[in-house]
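Next up is one chain by itself, shown in structure tokens, the form predicted on its own.
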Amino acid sequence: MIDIINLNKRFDNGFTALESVSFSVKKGDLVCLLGPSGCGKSTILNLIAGLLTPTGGDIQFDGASVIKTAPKDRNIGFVFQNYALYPHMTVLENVMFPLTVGKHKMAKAEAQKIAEEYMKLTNIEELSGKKPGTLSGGQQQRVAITRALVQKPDILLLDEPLSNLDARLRLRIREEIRRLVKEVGITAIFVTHDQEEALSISDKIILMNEGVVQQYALPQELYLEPANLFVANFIGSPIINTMKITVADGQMNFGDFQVPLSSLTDSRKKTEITDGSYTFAIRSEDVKPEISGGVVEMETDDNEVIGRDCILRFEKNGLVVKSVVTLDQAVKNVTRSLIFNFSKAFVFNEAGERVY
């Protein structure tokens, strides 16, 4: 169990990287730290590893603080973005290395036996005698992961380990990472800025922005029940449709059209929606282009094919709405009546807090 308690990190130049960050990771979970560049993801990883010292707060492993524990004594495996393999050593020697130094030091024969067991687990045993410079990016990454796992750490930290790989290889390696983590039964924290990556492999996701946790939840919960406007905008592809509206006299005013406030389901309201300015948001799959019966008529001005589906882009007087449809519904320069599924829409106040 990892407990991060009111963690703060302020650098000497005055930049605050983290502000009162708190979360817990259960033993055996694979948790992703997700967010844009500079949001504090890697800083958290380095603090957990002991490579940085927090300005305030605490880090606990199984209820015991590790703030004053040296990095080498935290029993952590760390996989870096640039692999950090020793170029003059073979793959086998790279994997064996952690077992031949420090507190893990053991006889060479025993170290080789353990290394070969883990190399078999990660399917790199055929690379045993090769040097890192002769390997592909995916092979190097598997070697780096194996070297981290061979120490049998309590915690595995991965800092954007797939960012240097091409899209197809990323897909395969991330599946392998999840398989390995679950097979070994290790607690893992995985840093990424790629939401698809996080959504596909995580047990839970911690979404960060500007050093603050925006939401910590199951992957599907971030998508279906975003805590605020930032989460709604960050999670999902295509990006969620957002529209500035005003509420007055029981009506939501979208500019070119109005919708009764009663269209919103009472059970989904977080707080009472009073008169004022708001942001209305709805996912593209919850906008249906029909011949009639919708809240507004708009014309398609573009379409984008994404595999078996198509994204239709509608525009009217500066208002843009996207809808995901099947390929046989793909059209262009055609007027459609857009039906909004209000039971799955969201409303946020001016501070970005969710009210519906």
The other form holds:
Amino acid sequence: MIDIINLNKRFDNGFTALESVSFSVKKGDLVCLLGPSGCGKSTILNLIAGLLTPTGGDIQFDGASVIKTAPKDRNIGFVFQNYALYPHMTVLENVMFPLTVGKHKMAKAEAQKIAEEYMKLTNIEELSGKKPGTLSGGQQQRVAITRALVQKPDILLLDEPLSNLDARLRLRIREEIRRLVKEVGITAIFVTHDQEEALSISDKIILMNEGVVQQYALPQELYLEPANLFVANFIGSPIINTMKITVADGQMNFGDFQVPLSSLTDSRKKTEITDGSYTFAIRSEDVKPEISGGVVEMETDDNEVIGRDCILRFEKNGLVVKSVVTLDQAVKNVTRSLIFNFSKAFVFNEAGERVY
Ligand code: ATP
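Could you output the structure for the form predicted in complex with adenosine-5'-triphosphate (ATP), given that the previous block was the form predicted on its own?
Next comes the full complex, this chain leading.
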């Protein structure tokens, strides 16, 4: 169990990279730290590994603070984006290396036996005699992960481990990483800025922005129940439809059209929605283009095919609404009446907090 408690990090130049970050990771879970560039993901990993010292808060492994524990004594495996393999050593020598130095130091024959066991697990046995320079990016990353695992760490930290790989390989290696982590039963924290990667690989996701945790939840929860406007905008592809609205006289005013506030499901209201300005958000699969019966008539000006589905883009007086339909419903330059599924929509106040 990893407990991060009110962690703060202010760098020497006065920049605050993390503010009161708290979360817990259960033993054996694979958790993703997700967020835009610069939000503090790598800083958290470096603090957990002991490569940085926090300016406040605590980091506990199984209930005991490790703040004063040296990095080498935290029993952590770290896998970086750039692999960091030794170029003059073979794959086998690279994997064995941590077992031949420092606290893991053991006889060469024993180290080789353990290295070969793990190389079997990560499917790199046949690369044993090769030098890193002759391997593909995916193979190098597998070697780096194997080298981290042979040390039998309690915790595996992976900092954007797939970002140097091409799209197809990323898909394969991320499935492999999940399988491995589960097979070895290790607790893993995986940093990525790619929401799809995080959604597919994680048991839970910590979504960060500007050094602050926005939501820590199951992947599907982030999508279905975003805590705030940042989360709603960050998670989901295509990006969620957002519209500025004002509420007055029991009506939601979208500019070109109005919808009674009573269209919203009472039980989903987080607070009373009083008169004022809000952001209305609805995912494109919750907007259905029909012949009639919708909240507004709009013309579709573009469509984008995404595999078996198609995104229709509707536009009217600057208001853009996207709707996902199946390929056989792909149309262009036709007017449709847009039906909103209000029971799946969200409303955020001006501070970005969710009120519905
Ligand atoms: P990326 O996805 O781009 O790697 P990240 O979420 O991992 O980003 P961090 O590397 O944790 O972000 O950095 C968080 C913030 O702290 C950034 O704004 C960065 O510029 C700043 N920062 C990082 N290291 C230092 C440092 N040594 N001194 C001052 N500021 C720093």
